[in-house]
Structure formats: C-alpha cells, structure tokens
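Heads up, the chain below is alone and in the form predicted on its own; it's given as structure tokens.
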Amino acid sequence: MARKKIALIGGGQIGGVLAQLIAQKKLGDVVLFDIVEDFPQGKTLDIAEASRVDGTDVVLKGTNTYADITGSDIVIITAGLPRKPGMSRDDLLTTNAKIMKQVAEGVKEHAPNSIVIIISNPLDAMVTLFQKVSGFPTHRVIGQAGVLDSSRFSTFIAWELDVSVRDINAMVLGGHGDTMVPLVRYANVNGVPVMEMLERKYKDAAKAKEVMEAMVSRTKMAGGEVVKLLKTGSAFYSPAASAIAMAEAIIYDENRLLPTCVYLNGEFGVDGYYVGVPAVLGEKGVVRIVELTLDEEEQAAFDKSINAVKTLVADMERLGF
C-alpha cells in the first residue's frame, strides 16, 4: 500500500516536531511548506539524517513551492505567528487571517481532496475561515484544540491524583480561549469520577471543589503559561502531538472520539460555527458529532464559548474576511 503523503504549512516549531514524529511514527510522505527561503529544506534535511537512527524510510521534502503539497493526502496548517506574552489569540486574528486566506487559496488549488487540520490560533476562526476561502465540505476542515486542551486538563488531574495520566478521562468543550469549558462531572479515573477522588483525598467537598477549580482555571490559562515561561514563543510539543492523534485517526481509520473543532448543524444548539465539542474521526475526516447532555452549570459555561466564538467570527468578518 503506498504511503499517504501529509503536508504540513508552516515550518515553525509546531511544523518541525509535526515532521518528526510523522516520520518517527511511519505515518507518510512528508512535505514540509514556509514562505522562508531554504528554511523548510534545512529542517527536513535535519530529520531526514536521523532516518537511519529512527529506522525511518518516509520522504521528507522542504518546499516555498505550494505546487508540492499536490497529491496530500492530510494537511496540517500551523501557519500564522505565534502568541508573545501578554497577547491573547485574539490579538493575533488580523495578521494570522491574512496569512490563512493564502494558505486556503494554496491548498484549495493543489491539494482539492486532503482532509485539513488546523492548528493555527485564533483556531475557532481560523478553521472558519479557511472552510469559506476553500469552499471544502466542512468534515473535511478540522481543528485541532480539544484533544490539547483535554491533555492538559488530564495531565493537571494526574499530578494533583498522583495516578497515571493514561487512565485519565477527561474532555473540553467549547472555543479554543479563556471560555474553554472542562467538563468536571464527566471527568475520571478509569470510571471513577474525579471529584469522588479529590474528596476522598481531601475528606472535604470544599477543599475538593477549591482544587478542582484551581485545575479549570489552569487548564484554561495553560497556553498563556507556556508563553510567560518559553517567554519567546509559545508550545509547540503539545499541540503537534495532539494534530497527530487526530491524523492517525484518519490515517488509521479508527473511528476515535475525541474533543474536536467541527462545524455544527444544530448540534448542542448550535448551528453554522466551528466549536469544540466530541467527534469521531475516520478516513473521510469528521465520521459524526456524539450529542451528550450537559447540566445547568455546564450548558451556561458552554453557551459562554459559544459567544466568544461568535464574537470572534463577526470580528474578522468585520475586518473583511
């Protein structure tokens, strides 16, 4: 069978580890594109001499030319700049809307067929946006937030447990910012839910509570954290990793549930936008959206994103795109 060939715009920090771990994972063919001159065919020279340690025979190929990513099967857009401490992603949406009306003309044109994730920030309008430009069916534009948010809300829950992250389950809803919604209820431990644990712990449903909402909050800030201390960019690891869950999914066919930036026909209320909410991913890219019931609390929280996600929307829209 031959290998798929997966392009990935923009050759920053996201972009490199994303070729890497592709190769690392045999995932495809890779094609790494950035406007910067020889800058893409120096990082894919870099990781195509480890080949022989990695025991790795994917093509990597650097490019300024969108007519390479032709034939991709997957396309990963991390295009845009990255957020420097004190910026929100909404300070980015002017500069990094320019930037994705490029990269959707470039794709639309070389790559028709490609399954497209997208990582680039303000994500929730950036995922709009390049649907519009492209013109693609909407399961075939996806954008990766809530499988990193859930990550990180995941890995709070670990360290404060002192269990093994892989035995946590735990999701984020909502637009990729500071309305992001963790589902604490729906949170747990192989199926013993979190907050029974923190209490337990605790011996105070207070104390329980107070934890827990210091993890929300965290979860919610964990990108802003990660700017303050890189204090010259913002993470790269995490976001990359989690875009790869999902292409494996896709690449794979596994049918995964998992916390995904889609468009909604109706679904939780919510009709025409992209937000964050549970999707199984397959071959053909969103396979469909799993409804789940959210209480009082939750459904306010949730309803919160959902303007700020409109807001955004109706700001570039303003702006003329």
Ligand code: APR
Contents of the next structure:
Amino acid sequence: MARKKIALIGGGQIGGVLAQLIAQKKLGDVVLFDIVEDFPQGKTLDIAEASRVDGTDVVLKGTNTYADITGSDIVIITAGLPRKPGMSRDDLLTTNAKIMKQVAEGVKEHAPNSIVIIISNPLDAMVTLFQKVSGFPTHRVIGQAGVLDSSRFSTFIAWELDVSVRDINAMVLGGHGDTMVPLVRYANVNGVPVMEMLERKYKDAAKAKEVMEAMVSRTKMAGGEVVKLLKTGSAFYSPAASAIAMAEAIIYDENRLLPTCVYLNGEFGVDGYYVGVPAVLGEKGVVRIVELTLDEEEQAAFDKSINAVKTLVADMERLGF
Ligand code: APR
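Having gone through the form predicted on its own, I am curious about the other one (the form predicted together with adenosine-5-diphosphoribose); can you provide its structure?
Complete assembly follows, chain above in first position.
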C-alpha cells in the first residue's frame, strides 16, 4: 500500500505534536506548512532526526509553499492564533477567520481531493468558513472537538471512579464552547451507567449528582483550565492526539463512531450548521451521522449549544466572512 500523504497546515504547538505522532505511528509522509520562514523546516528536521530511534521511515518535509501539499490525502489544520489567558474563543474570530480563508484557498488549489480535519478555534466557525471558501463536499470537511471534549470527560470519570479510562464510554455533543453538552445519561463503564456507579459509591443520589455536575462543568471549562496553567498558550498534546484518532479512522477505514463536528442536513433537527454529534468516520470521511434520543433536559442543553453556534456563525458573517 502506498504511503498516505498528510499535510499539516500550521506548524505550531499542535502541528509539531501531530507531525511527531504521525511519524511514530507511521501513518504517512508529512508536509508541515507554516507561514513563518524556516520554522516548519526546523521542526520537521528535528522530528526526522529521531527517525532512527522511532524506527520510522516516513518522510517529513517543512515548507512555506502551498504547492508542496499537492496530492495530500488528509489535511489537518491548526493555523491560527491560540487562545491567550482571559481571551474567549470568540475573541479569536476575526484574526483566525482571515487566516482560515487563506488556508482554504491554498488547500482548494493544491489538495482538492483531500479530507480535511480542522482544529483551529473557534472551531465551529472555522469549519463552516473552510467549507464555504473551499466548496469541498461536507463529508470531507470535519472538525475536531468532540473527541477531545469526550476524552477529557472520560478522564475525569476514570479518576473519580478509579477505573481504567479505557473502559469509559462518554460523549460530548454540541458546539465546542462553554455550552457543549456532556451526555451524562449515556456515559458508562463498559456498559454500567456512570450515575449508578456514583450512587453506589456515595450511597446518596444527591451527592452523586453533585459530583457528576462538577465533572460536567470541569469538562466544559477544560480548555480554559489548561490555558490558565500554561500561561503561554493552549492545550496541544490532547488536541493533536484527538485529531490523530480521527485521521486513523479515515486512513484505516475503521467506521469508528466518534463525536465529530459535522455538517447537519436536518439531523437532530438542525439544518445547515456544523455541530458536534456522533458520526461514523471511514475512508470517505463522514460515512453517516448517528442520531440518538435526547431527553427534555439534554435537548434543552443541545438547543442552547446550537444557538451559540448560530450566533458565532452570524457574527462571522457580519464581520464579512
Ligand atoms: N497559514 C499557516 N499557518 C499560519 C498562518 C497562516 N495564514 N497564520 C498563523 N499560522 C501558524 C503560526 O505561525 C503558528 O505556527 O499557525 C501556527 C499556530 O500554532 P500555535 O500558535 O502554536 O497554536 P497551537 O497551540 O498549535 O493551536 C492552533 O488550534 O486548538 C486550536 O485554539 C487553538 O486556534 C488554535 C489552533
């Protein structure tokens, strides 16, 4: 099988970890693009010089030229400015929209058949803008948010219940902002409902509810928690790992059901917006969207999240994008 070609647009913190993970997992040859001269060349040289130790033969190239991404199967986009302390995701809108427009034009011209995974924030707006500017079919333009948000939620549950995080199944839907919707009722440990385990642990339903509410709000604020601690940028290991899980589902045609920011065409009662919902990912990108029943409270939270996405997209349009 010919090696895949994976283009990474943005060679900063997340872009660097993506390149290293792709090399170590031998997922494909890497082209790391950034506008800063010499910077992506330096990163790929550094990672390539670990090839002997990593036992990998993938080829890594750093570049400032879009033509080098020609023929890429997958493009992962992190170009943009990360959130600084005290800055909301929405503050980033204008700056990152300008960048995303340039990126979409470059990818459209040089990698028109690629499947695109976007990480840049504000996520829901950036995915919408990329699809609009590139004109790519929506099943080939997806956003990474839910995999990370769900991994964060799962991590907190595993710590609380003192079980392996590998046995936790928990999903977070909605927009990638403070209104995201961790699905408490569906969260389970190899099939055992998390709420039941909490109630047994605390022998008190009210206390169990309180503990779950704390995990839900920590999940919603998890990006900000890391920003506050790092002081010089936002999370980068976990977003990179999450996008790699999506890329693997596509490269290996795994049909994985992952919470993903995808374009909705009436599913979940939403028409014409990119929103985080469960989707099956395979070699064509989004294979299908999986609907599920929400109870009244979950639906209200989901509707609130949809409204936040709609406001974000409307703001971006008002700003001329
Ligand atoms: N084209 C390509 N790359 C660009 C452009 C552009 N027009 N403008 C900026 N970049 C590059 C920067 O030079 C930088 O190297 O994007 C890179 C972003 O890297 P970091 O600043 O290190 O940010 P990172 O932590 O990787 O996060 C990237 O992902 O999670 C989101 O909020 C985060 O939007 C941010 C993005």
